[in-house]
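Have a look below at one chain only, the form predicted on its own, in structure tokens format.
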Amino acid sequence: MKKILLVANWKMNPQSAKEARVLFDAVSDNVKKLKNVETIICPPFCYLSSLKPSKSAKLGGQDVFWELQGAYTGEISARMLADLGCEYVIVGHSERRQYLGETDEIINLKLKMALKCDLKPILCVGEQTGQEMGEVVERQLKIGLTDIAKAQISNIIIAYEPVWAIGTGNACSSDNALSAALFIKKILTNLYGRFLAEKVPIIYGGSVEARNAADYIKESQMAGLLVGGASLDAEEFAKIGQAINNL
């Protein structure tokens, strides 16, 4: 049985390295007993060097650049992330699409570079308010996965994050999340065949809390969760972990 993925996206928080270490240590200690959960913490890049990954809490980056090195001021390469102990990296988060103009083509390049450096990308897809889920997610997947080989697809995690649910408290219903998961599997099956599609973990993100966490795993058939705001509260994050660990 594969472990349930529990990914913490700290975004641009906390505001000091000391706070980051305290939070990371608290989370690491809280998740030690979660035998059925793989916990991945994605802090701001500047804190990665002061955090030590372990069996109970692995590290991930929040973003990655599409080149290995060069004159790209302010960017972070996949090799840098790997050198700091990262095993995972978030790619194509809606906030980067919205505020920084990332296109599906750019995200495709980032995916390829992450895979080249043996990082496991967490590819975020999802629609905004008023958009049709199927149309948006199909485009994001087809362009984002362009020229990703069959041998590589099982190393990618797909995170369905409806933009309207992120940080709003307006969580997606378990039925709608299930519909999205099944639709994503359908697209992956069309692209890679059913056998490989079944190997790709699909996780949910968007106003995840302890009270709704188990529903997304049990009722929506998700392979894990991508947690934003609640991941900054070590106790609440632990409760989320406990809720899904006991399934």
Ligand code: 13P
The other form holds:
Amino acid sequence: MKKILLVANWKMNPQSAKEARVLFDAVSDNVKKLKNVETIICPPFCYLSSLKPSKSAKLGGQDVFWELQGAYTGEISARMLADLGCEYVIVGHSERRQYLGETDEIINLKLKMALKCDLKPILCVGEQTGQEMGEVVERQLKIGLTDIAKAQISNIIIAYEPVWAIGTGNACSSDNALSAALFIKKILTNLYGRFLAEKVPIIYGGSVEARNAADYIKESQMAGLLVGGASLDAEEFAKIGQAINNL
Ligand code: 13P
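How about the form predicted in complex with 1,3-dihydroxyacetonephosphate, since we already have the form predicted on its own?
Whole complex next, starting from this chain.
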């Protein structure tokens, strides 16, 4: 059976390498017992070298640049992430789209580079308040996945993160998350055929807590969760892990 994905996006937290190590160690310890869950921690880049991934707690980057090397001040390449032990990378998070002007075209280049360096990209899609989910997600998927070959698509994870649910406590209902999961499957089926579309894990993110975590897996057909705020609290994160491990 495929493991349920539990991804922690620490965003720009915590504020010191020491705190990052303490949190990582606590989380790693807590998730060891979760046999049905694959845990992936995405810390800020600067902490990656001091965190040692294991079978139970893998590492991911929060972003990646679209070129391999060269004069790109401040950027981090996919190979650098892989070299630091990352197996995954978040691409196209709504905060980067919103505050850093990332377009679907840029996100497409980043996805391709991540795949080229054998990282598994977690492509984030989702609508803002007042936008229509289908219209936005279809565009984000179609442009984001342009020229991604059939042979590569099963290495991508799609994260549905409605922007209005991120960090607001206003989590998406399990019905709406189910509609989004089915819609994403439909678009993937149109692009890659049903057989391959079914191999692409679709996960949910946005105000996930221990009390609502299991609903997204049980009722919304999600293959996992992408957790922001609650991933900074080792105990709450462990409870989320337990809730989805015991389904
Ligand atoms: P919150 O869990 O804090 O709502 O953040 C979700 C998110 O953006 C994860 O990438």
